[in-house]
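Heads up, the chain below is alone and in the form predicted on its own; it's given as structure tokens.
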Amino acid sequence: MGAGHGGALGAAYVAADTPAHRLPAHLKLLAVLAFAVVVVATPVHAGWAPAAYGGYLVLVLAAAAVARVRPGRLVRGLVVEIPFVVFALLLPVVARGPRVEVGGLSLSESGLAAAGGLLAKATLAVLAATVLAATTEPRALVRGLERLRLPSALTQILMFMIRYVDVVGGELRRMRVARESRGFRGRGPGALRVLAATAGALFVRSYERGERVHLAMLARGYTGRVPTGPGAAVAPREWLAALSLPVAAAAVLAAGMLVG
């Protein structure tokens, strides 16, 4: 069971000794979730919304600075936001309502506001999640989800995925080397047949490996739950440190509502 250590998934983790790294995983999960809720609760069409988004961004960047997460790491984390960007670019075109000319295009005013709000909220949530991933090991995240009472079946699936994703990746790399040693270059329609056969062989090998691993686990007393041990007690200062981000974001939201 020790074959995989989350190397592929753990590439997002940045090893360091910072206050953010030392916080329990379940507290960081709660903090990021609460922060995302505050950001989503910000009214899109409010006049003070851009200022609030700027305040949230300052808070996230401050958390990243405390965690020693480099700007390049934050930028790479934004790749997952591409589908939201595509959808946001289409909103001003397809939305109805009053139109405005921008660069020779007739765009919806409400669509522009909605697109800007969507991009801002998605970007802030992804940045916060990137800081979480960079300061928490994958297995610690799964243990944090267990402490938050996520269904055991889901946490078990996540744990095994983290442990064995490198095993499957290594199998795929060996098959690729074997193909290339036989002259395969992956050019032309004829390569699709070879790639399809590779995908089928990889599935069969992964399934057989999974069966062998499951039998080995049963022989060692596995009963459907991987023991993780009792969670350590959480000190009040850890709660204060973890909740500082969503509390500060809530203060920004409240100030915007009062001033606006």
Given for the second form:
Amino acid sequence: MGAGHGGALGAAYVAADTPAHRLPAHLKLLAVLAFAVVVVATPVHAGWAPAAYGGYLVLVLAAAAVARVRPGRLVRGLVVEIPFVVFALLLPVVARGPRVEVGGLSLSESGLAAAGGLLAKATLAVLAATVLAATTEPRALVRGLERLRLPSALTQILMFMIRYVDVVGGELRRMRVARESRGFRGRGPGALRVLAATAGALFVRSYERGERVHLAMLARGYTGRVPTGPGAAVAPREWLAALSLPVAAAAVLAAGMLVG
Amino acid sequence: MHVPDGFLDATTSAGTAVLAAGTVAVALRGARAELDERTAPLAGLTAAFVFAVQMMNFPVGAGTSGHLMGGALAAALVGPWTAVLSVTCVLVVQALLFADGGLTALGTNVVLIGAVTVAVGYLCTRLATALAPRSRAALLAGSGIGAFLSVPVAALAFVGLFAVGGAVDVPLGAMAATMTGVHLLIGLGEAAITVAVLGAVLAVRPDLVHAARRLRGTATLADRPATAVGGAR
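Same protein, the form predicted in complex with its partner chain this time rather than the form predicted on its own?
Every chain and every other molecule in the complex is listed next, the one we just looked at coming first.
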């Protein structure tokens, strides 16, 4: 926690001034979502699927290059995939169908293709989402969701969460410092009781903070809506730039279907 | 553990997205009944709490440590609808800022982690408090059982979705058995942490625990005084 200036959530954002950073957040959200839909829609068992995955990879790496997201950042983004890599590695072992011998193991052909496809799709989508997170500030993302007509009650909750997650995280960190300066070591069954008391206190403090925030907002004239004003107009050029990623991906998919 | 993009086909993902949108719409309505116009700040802070507590490592015995998923705990603490909204917001932030859980799989994750775990946790807690309305032990036991069951039930729901929209022909029985086995163990950790945290909150502020509203009659506490005056930081 507390990595860098922006706290736990801001850590994902890499400040820079590139065309990708300047695009409106809601366009980037749409572009990444559409890209992910195209990737997911690619049939796993088609012979041309690996070529299509290669095409998508080139596209998403090009987007990362435009956004000046460093390779190290992209690789760190992939860490979240690890639990499902384990799951995917099991598929060829348990799947049914014709089997092939690979290094003494009897593996299912369709399982191998599916596991490869799943990993490729998950990786591509994670890369695209990492570029989105690296080029868009958390608050701008919530604004983008608002412009995409998410219910305002939901975007308000998101906004509050993003505003206060660092405060709550800081509270947790101070409790840890206090615990450890009293000699707490965190081993054995007794530790669960202590840590649970910490989490319980954290909930009480978070909830009471929520009540105070609400009263303070009422004092400032809160009526259940947070006025944000109209969003800036979007130039056709920006639509074009944002949609170039999913449109190019769709072109790869269409080419695969026609040729393959 | 969130479902990434590509594990389920586009049709299944779209189906769960519709289901998730419906659940969130109902939850928004329900949360208004639980919290009235305080929904946004309180659900937001609860979401921040769930997010922070998911990063804590708890020792759960036998030298292993686990972290909380929190659906069942949130259901007991703030009520089911607010819990669904809070966990949904945590999932949205994790998907958008950490690429943890795919964007096209967001609906799947909201259904599995947001709705299923909260529903199982809430139903078990509610059943226990209905059977023994004035018992703190029954409340804790109910939420513990709910937390324990919520994890394998969510895993089984995933197996069900994989059967409909997965791209591979796997023997479903074997997959269901493996997933349930692994997640029963994870569920034990979830139950231990949930009961311990809920017990800690019940010990100091039982009035804040949504599931313990019926306990209040027996507690020797005065009614809660008006909220302390003070600026929000």
